[in-house]
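The form predicted on its own is given below as one chain in structure tokens.
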Amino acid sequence: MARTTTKDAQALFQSLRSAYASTPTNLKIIDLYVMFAVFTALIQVAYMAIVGSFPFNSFLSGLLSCVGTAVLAVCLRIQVNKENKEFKDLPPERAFADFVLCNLVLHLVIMNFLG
């Protein structure tokens, strides 16, 4: 039973792997964008549980930035993507000035809550 489910697991990643071979090179980018910002919120609730959340403003400042950021980012990378027929007549430069535009007014949202 085990023996068919580490094939399973091994099967599934070869094939994603293989999948995301064929991806594009500016959503590859925004990928590793995305897995910064979530590796960074992660980081601040580590920060959070070990030393403690004293300016708590602060602390959900910082978590809300970067979960915001990650959204916006993949909001943008479902906008770039050419797969998407949703968004086939939306030019990859209005969505950059989308994700810019959205970006600025998520942060100082949260410059704003920071006091």
The other form holds:
Amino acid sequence: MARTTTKDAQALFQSLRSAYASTPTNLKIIDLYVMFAVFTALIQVAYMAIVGSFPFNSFLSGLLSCVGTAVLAVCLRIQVNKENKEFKDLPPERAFADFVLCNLVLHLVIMNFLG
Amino acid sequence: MGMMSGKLGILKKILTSLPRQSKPSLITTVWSQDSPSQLKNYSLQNPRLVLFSFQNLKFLTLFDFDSHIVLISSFICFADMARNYVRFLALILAISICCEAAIFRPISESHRSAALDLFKPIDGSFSSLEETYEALRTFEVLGIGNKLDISASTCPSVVEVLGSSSSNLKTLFYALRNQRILKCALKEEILKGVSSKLKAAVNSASALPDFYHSIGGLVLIKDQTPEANVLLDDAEGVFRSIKALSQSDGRWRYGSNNPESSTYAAGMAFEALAGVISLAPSEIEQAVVATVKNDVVKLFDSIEKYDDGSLYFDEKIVNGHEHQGPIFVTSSVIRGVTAFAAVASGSLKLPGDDMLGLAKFFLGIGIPGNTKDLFNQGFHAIDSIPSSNCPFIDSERPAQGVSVSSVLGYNTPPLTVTLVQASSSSSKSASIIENQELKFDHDSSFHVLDALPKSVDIGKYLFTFEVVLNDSENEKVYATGGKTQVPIFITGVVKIDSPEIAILDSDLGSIETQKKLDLAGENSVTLSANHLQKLRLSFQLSTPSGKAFKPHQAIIKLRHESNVEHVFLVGNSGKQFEIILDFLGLVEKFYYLSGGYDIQLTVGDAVMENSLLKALGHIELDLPEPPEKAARPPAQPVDPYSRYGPKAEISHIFRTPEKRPPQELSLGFLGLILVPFIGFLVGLLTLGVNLKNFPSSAVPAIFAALFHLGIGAVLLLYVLFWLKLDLFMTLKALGLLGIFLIFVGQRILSHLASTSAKLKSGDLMTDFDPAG
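So that was the form predicted on its own. Now I'd like the form predicted in complex with the partner chain, please.
Every component of the complex follows; first up is the chain already shown.
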């Protein structure tokens, strides 16, 4: 049984990998960007766990910048994805422009809150 | 007199700066003969001090403004002289302090110098003819007429005024007055013209000032050139018309249509009437003249009085700016009355006291401050009262000096001063000195009292003086007074015998400590006592002639180290003065304060020359502890500047700063943060990211480049915002950059969109291959 589970898991993982390989490159870039943001957020949380949350606002702003930008990137991925029927009529450049604008606003707020 | 003028200066300023009515409470200065440098200032309501010095005893008396120090002499009007030339003469005998507090001084150098100070011509002449005349007349009366030399500048204006036909009566009048003194060169025709103009004015005048000026001018012309034709045609008519303006109370109206009456106008009227009489070609009816004399008497009924006996005239109704003051009014009245009495035949009986009171008024003004006052101070009037005698006491001289001189400083005829009586203030009946004549010392021109009987003891006395003229003929010219009373203190050294201080044991009265004191020298006794004991201080006082003496002040004061003071009066029985402080009863009064007390004794009196205020020594008092409800000692005054000293230091406790992580840890995590970024970049490369979509043609390429640069600029702005900018500046810059970025971004992205659309359709086209 265990062998089949692991084999099943491996088979699942393999099929996921192969399926993922067929995604377009720009989506992969966006995925990579999201991973980067999340990892940064995790490192910040680990740091806070070690030293304490003294300048709490700084911690929050740092964390929220990572999380915010990740969220925005996910939104961009949704809108840009050709297989998504909902955003069929939205040109990807437009989505990208929204992404840039929202990021800029987010980072303004973050910088203000950073202290 | 000269030596006193320096010291006079201070009081002069006080006298002149104070309003007349406040004089009864003036500050007087007392000058002790022993130590002239000790000028003690007393502010006293009714004290009397005049300084004398005698051979054995020193006398101290104080001049009182309220009392009738001034010997009033009776007024004698000399009217029987053949020449019909009347002088009102008064002799005022005033005993005053040689130094400061005299008010009734005769005219002296101080007046003259004041006149010189006040009447200073500007550029050689005065501003108006009136002022010129005042200056000239003042200097003439004071005898310093030669000091003012303005004839060169004033004569031309005088001549011009007299010559012009447009001058009004008042200007002509003053010009003529100036002319009388300056004696400018004038042509005959001018005077003739002026006199005819004035005569015409007299006939047509209806108001009092017009009469006054025109008649006065005619009189002046008559005095200067006796042959001029200035006699009035209808003198009696003019007389009656002036008289018609009089009122029943002796005052005069200014004009027939002016219902207000004025005392000043009365003076003017009298002078005018006197002028009419002198200008009349024939005698005016006596009955008419007599009515005027009645008016004079009635006017004198309205005379007002100050407390010190000086009399003056003043207006009843004061109307604003026209009111000039009592000096002005009084001098006008006196001028008028003297002029009238000079020309009226028959005697003019006026109360003698009135004339002398008026003279006192003028003398009492002191040195007036402004020019009008100085002029009015009766240099007119006093000229009508040319002889007043004021004796002065010279304190420097060992013998009493009573000096007699006239008001204007001139010498007097021979006379004798007698000390009629000297009696003690306390015992009214007995008089010590009777009828002692004062010898006249020719060198110093003082009347001197040589010897004083030995029986005179220290204390307060009343001296009565009388002035009698030697030559009885002079009685008609000069008037001397009756008796003057002067209160006098006679001072001396009071003997203090057997002063001692002792500590006694409670009820038994046994002496624990006894110390003798030397009240003439320094003492510093040290005593100690507890609350069960008593302190006794005793001494004896006696006058030089051995009698018992009770001083005004005999006080002992105990002062604690914390400056709390307690004062006790020393009682006496006969000569013996003694005080016993029973500490048992005084414990509560002393607020239970134990510790060192300084003892101070004060013995003083006005007639005691050796008054003393001495620190006797120190006493340590041991008092019991204060109970719960005991009164606290009163708070002593704190040094008012102590609140400006440094204050207590405040140490601020700052909030302990939060614990920060160690530097290395922070730096390590900084590095760690960068790792995902590097991972991202590596991943990008792995994916094979390229810039193929970057537009190749020029314009879009520029826009694309600008787009990226714009985003980079915004991020840089954020970094700056974090480092040093504030939100407003950031927003401003962000707004500008945003607009730029939107514009550029829209261009490039739309270009890309169109490109990819073309590609898509192209691809579609290429993809769709029917052949396969």
